[in-house]
Amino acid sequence: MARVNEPTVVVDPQVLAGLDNYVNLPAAQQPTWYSAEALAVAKAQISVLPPLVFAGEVDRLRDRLAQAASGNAFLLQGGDCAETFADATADRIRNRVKTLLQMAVVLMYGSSLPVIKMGRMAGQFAKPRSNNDETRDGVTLPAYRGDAVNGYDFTEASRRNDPARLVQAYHTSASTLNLVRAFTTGGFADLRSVHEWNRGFSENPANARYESLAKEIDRAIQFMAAAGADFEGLKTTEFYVSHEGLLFDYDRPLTRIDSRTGTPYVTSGHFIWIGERTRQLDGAHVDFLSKVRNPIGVKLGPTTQPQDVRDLIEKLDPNREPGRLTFITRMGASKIREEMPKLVEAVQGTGCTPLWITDPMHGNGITTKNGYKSRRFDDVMDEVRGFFEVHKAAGTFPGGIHIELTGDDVAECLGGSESIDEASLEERYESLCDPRLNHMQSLELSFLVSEMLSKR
């Protein structure tokens, strides 16, 4: 990602009391922080922090995402349910961004169209909960909502709201950031060198079905290079970074008035979503966040309404701005083919044209018998096939995928050509919230819808 001038901070007194008005709303999923003081000097620091990511790169993004809307790209978002700061190394945000790169070469030539590489990382350390609080052999203490939260380890000390770690968020992301950027523009990111670990991928014999796919790619890659193609312009990408919406007292301090336009971006990422539990429309997060430039996703699940997606968009694009407003579906292997085209069909004569995207994680979770938060990855494809076969019978684009994986080899869900299965799972289980696709099936994946994009 290319480095843009920052914004300069011009403090415009009706703007952000415009950007303030969250805090008159009700805010859903927020933490009781241990001490106001503490959480006061935490918000202090942050706000005069640099950016994490600038206005140039969010616009680069919403007119990418606009592309994407149109069926003339295709987004793929993926990482962590929730990153850690433990897991914050360099070797393990390596492998996340490689897989990204692997899967996204498989996509770009099912779909001959760019794919836009966006990571669940560099801001996911918070997720929202059931319960405030957690009750373990009758001691009660408050749920773990992420590291920029509290910690995971069941005691007092470790459970406490902590706002020194929204900080401590903040740095990590900084280095993720620094990292990531350093991958994706220094050569690690070179077209060939991706394509040679997919071909390893494709020999492993669980995973036959999918070679033929890869010798056709490396005949275009052959070709190219045949033909004199600027490999130079092949050796970097662009690469975004994303998270929930969820801590005003994270996102706010990082929000900032550019200079250029006296408008409001949220600088901790380039792409924000709002999630299925804080949609509310006379809520905190989706007012707070109709008033920054950053492009904006909205998570659907299976008990969204027509009138709810009509609200959305006359809410966070009133202008009908392309590349402002994604739809990432939710809803479950077994609702989507029946709830979805109802929303589809919803945005039909509004003049908004959403970019749609799904999710086939959060709709699918099962525990398993001996006790471990899964996924099955057949019903995760299912889903993802539901999502194709509804945007083919309304004759909308299917415009991109949003999953949890991880680049490790870890095994939290059921399935895939590895034939995980409950043994496994307590042997290589990791995720402290959500289960994730580890690396091959992320991979397999990826040679799937790629298989759908050719036909779609």
The other form holds:
Amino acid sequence: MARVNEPTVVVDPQVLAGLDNYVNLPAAQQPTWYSAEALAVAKAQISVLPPLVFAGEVDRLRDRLAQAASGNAFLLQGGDCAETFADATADRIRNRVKTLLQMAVVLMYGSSLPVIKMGRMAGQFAKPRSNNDETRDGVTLPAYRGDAVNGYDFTEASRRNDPARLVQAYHTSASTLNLVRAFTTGGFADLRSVHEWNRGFSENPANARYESLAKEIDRAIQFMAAAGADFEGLKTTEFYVSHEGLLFDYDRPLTRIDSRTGTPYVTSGHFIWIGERTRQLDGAHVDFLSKVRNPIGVKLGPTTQPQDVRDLIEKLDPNREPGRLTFITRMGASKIREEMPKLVEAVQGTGCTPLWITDPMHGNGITTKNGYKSRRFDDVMDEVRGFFEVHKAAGTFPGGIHIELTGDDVAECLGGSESIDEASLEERYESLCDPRLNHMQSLELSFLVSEMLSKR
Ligand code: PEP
Ligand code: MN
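Could the form predicted together with phosphoenolpyruvate be given as well, to go with the form predicted alone?
Below is the whole assembly, all chains and molecules, this chain first.
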């Protein structure tokens, strides 16, 4: 992308035409904005705002993901189902980063693998919906599509699909990312503070287990210090941000041409994934993301066919570039052992080594008797276990996990060592979208996954 004080790169018109070919294709899940004029204004504003991430970082992530694809690293991707403007506060962002750092330490300690840390953060503001509209008590309004599109309150004013929100999504992402960068490079992520990340949380088995692990890490560090080791590498950590590439009106104006190579990068996030509802092969999302250099993820649900996997590889990774393509399976605990082997097999002979990661959240949704969208912790863990089993049998690598989580003490998913029950949902359910693992459930999951990784 053009850097400050650098001459603007001359852009190959063919590259731009390729990039915009998506406008000729069906684009699922796009909002109907209330005003074309307001949309043009928002897009013009976004297109001249600075990139949020940089091409060099994106390239480095691609290398890291290639390591995970070949079994030499593990990807931890997590965050809210939908970020909100209201929750982009210092405390909440810090809690999420802290939770991811803690989980990464647990995973790294158990597996002796480098863990790639990635938030569903700083851009996860748009949601696909089953219906365009929502009706309550005879009143029909546009469905809530995430804060980048409209508000959650069920009023006409709030539900209006307002393009000015795209600009607010950009600014909220910028301030979130600024804090994330400060936390992860300014001393907060120093491995010598593993204890500090855990302060302020109640007594709990996962908590106690984390404390004893942190003590072991401290002892190892003291030992290394006594032996004269240098700790530069422990002071900061790489942290990447990702979101579902859903809204063309946001991601396209933030797509910039890299001044070094003349190639396009989506600069609204390091890693962009295509959702289960927008991965049509001849659709706009796959076409657009096939033209950019970022590493791309694709969600694969239980109806995915082997040929879909091969076609996606052809379209998104024609050059068979390590780290370029990640398949995020979200089958459901009851289906993964049956549906996934044929997909893993389909890759053989294509020359592609995709990174396989598990999203054990989206195939395990339930509605509780008292009317909450929830997930059972045991189902989540069972899907992760199935994912490891399938890879073991196929001789491939279970390369990462994709989790909806929060650093806060909410009650949205059932079970875990605190035995969250249906009644607790009535007190501490905060998500505007899908239910997230809370801080303790996230920690507990990472201990269980680290055991699986150590036996892999
Ligand atoms: C999500 O990740 O929040 C989501 C909508 O997932 P999927 O595309 O897998 O349904
Ligand atoms: Mn979700």
